[in-house]
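The chain below stands alone, shown as structure tokens; this is the form predicted on its own.
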Amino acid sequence: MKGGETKKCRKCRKRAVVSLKTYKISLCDTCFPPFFERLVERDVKKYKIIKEDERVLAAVSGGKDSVALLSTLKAISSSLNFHIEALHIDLGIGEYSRKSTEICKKLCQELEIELNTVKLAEYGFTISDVSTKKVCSVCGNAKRYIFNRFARENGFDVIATGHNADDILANFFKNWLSGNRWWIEKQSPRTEGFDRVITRIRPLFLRTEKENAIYVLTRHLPFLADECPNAPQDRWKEIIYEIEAKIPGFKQNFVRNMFKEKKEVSDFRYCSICGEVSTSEICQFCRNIMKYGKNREA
């Protein structure tokens, strides 16, 4: 609050906790995780992200991001009529890793749902054999081929991942700028599945980091602070803090309007080693393992 000034909450008049320009509105401790429930609620049925008795799978770091996913969906399961599991993938990044699991497990014991772990190093590498300049191509890759193949192998409808307005908009400017405008139905959402793909939703995707960080320090969950030690800094966030600060509401506004556009699936083919969807004879993970695993050729 600017000046030492102390507002009043909204709901209960107790005092806020935070004041959130965008919906020009002070909020309480107790008061906000509920009021943040309900908009992700709301836009989960808006979109048409959830479908009533689908299985979903949702992607868990332990990050802030992947904790207010899976606290939300869980406390939304029951009146949408869906049921939740959390999949967490061990990518074998030394203490971060380590940690990055155990805050998994507390946090779906808290939240009494079923926590599916894979290991990336039962695929025969870990995200420490990747060379620097290469890993965020090569961990996004794997994170994407795993997901995808235990949720089809285990009878998932849908994949939902935290991504959250910052990531989806700062990945737009980036791609926009690259000229991949194909990209932007990739982050829509809901993306349907085809084939051997199955499907993802993004429920998150009109929340800010903001929001999410706030949902899961009043909500009391537990979540890993630290950041991925081989994350790289991503300028164009700062470009949209900034903005932002000066003309409220921008991320969100930008990102309902992003997806308009609808771009049918381009050919495809199998991979002739795992038999995963992929656009060229060898998909990139099998590509990977071969590349970076424990029994590549000298």
Ligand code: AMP
The other form holds:
Amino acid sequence: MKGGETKKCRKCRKRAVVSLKTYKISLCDTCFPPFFERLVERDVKKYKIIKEDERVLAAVSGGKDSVALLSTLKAISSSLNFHIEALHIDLGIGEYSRKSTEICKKLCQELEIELNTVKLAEYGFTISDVSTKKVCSVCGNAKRYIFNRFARENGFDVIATGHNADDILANFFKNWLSGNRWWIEKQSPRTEGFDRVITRIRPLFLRTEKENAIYVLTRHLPFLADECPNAPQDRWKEIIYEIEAKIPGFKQNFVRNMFKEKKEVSDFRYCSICGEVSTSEICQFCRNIMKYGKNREA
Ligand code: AMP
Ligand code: ZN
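Could you switch over to the form predicted together with the ligand, since the one displayed so far is the form predicted on its own?
All chains and molecules follow, beginning with the one already shown.
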């Protein structure tokens, strides 16, 4: 913004609260939430993330991402024709879990969504019983196990999580730079289930952490701002933040390209001037000769 000038909302001219560089648009607090929901609806259709009549179980922790997930899925559920319920796992992480559970109850009441709650303690242990070194992997494993088992035993077709573009990129960097290329598959917008494994979906895979935060604030939804007390500092997210500061839009472009449909190699023809393989009538090289060549006709 130049010289203290205030940006105006593209849709209603009120004072804008957010400027999205990727979409070259500024929006006010009233126009942003429906814009966000439309972006998610467009991605759900484009990437075939949810099919008609599916029973969707949204995993909610009470943090901004899963709160944004649940509210957005509810907003688009009637036009896309699917059923939505929530699942919250009480992990037994002291005050943090107590607050998370309360937030999920309040949220589901406001959104009029059925909330299912499972206590990890029902299985005989809680996250507080685990040594600090192993805590995050034990917690991640417990969540995945309970999501899957609960969904299967209660007739759900898909499990939705609030993973955002920052999470997906950080996981990709972490795994790719340690030599594991196969991780990409596991993070796609929809990973089909098999045998006793239920399909997993990530409808917010193209939304950034910041967009999710602005959405829950502008929709005035209850959410827990506290970080999990066990969560380590994520160095990859810091690195990604630095790249994004230098190359705005980098995160969303990267994640979009990760899941872009592969272009068929058979989709080619021959350049009508030189005969080399080309995807268009005249190949790019011949077009460049016509444009920059010294011998081009005036
Ligand atoms: P995390 O593994 O903490 O990064 O969380 C990833 C996603 O898992 C969140 O966006 C939620 O959809 C889901 N999730 C995390 N914690 C819980 C929880 N306690 N209960 C239900 N879902 C959760
Ligand atoms: Zn507006």
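Positions refer to the first chain, counted from 1. Each form is matched to the other, and the largest set of C-alpha atoms that superpose within 1.5 Å is called the rigid core. A quick note: this is a predicted structure, and the numbers were derived from the prediction, not measured.
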### Query
Would you say S272 moves between the two forms, meaning its CA shifts by 2 Å or more once the core is fitted?
yes
Cα of R287 displaced 2 Å or more between the two forms, core superposed?
yes
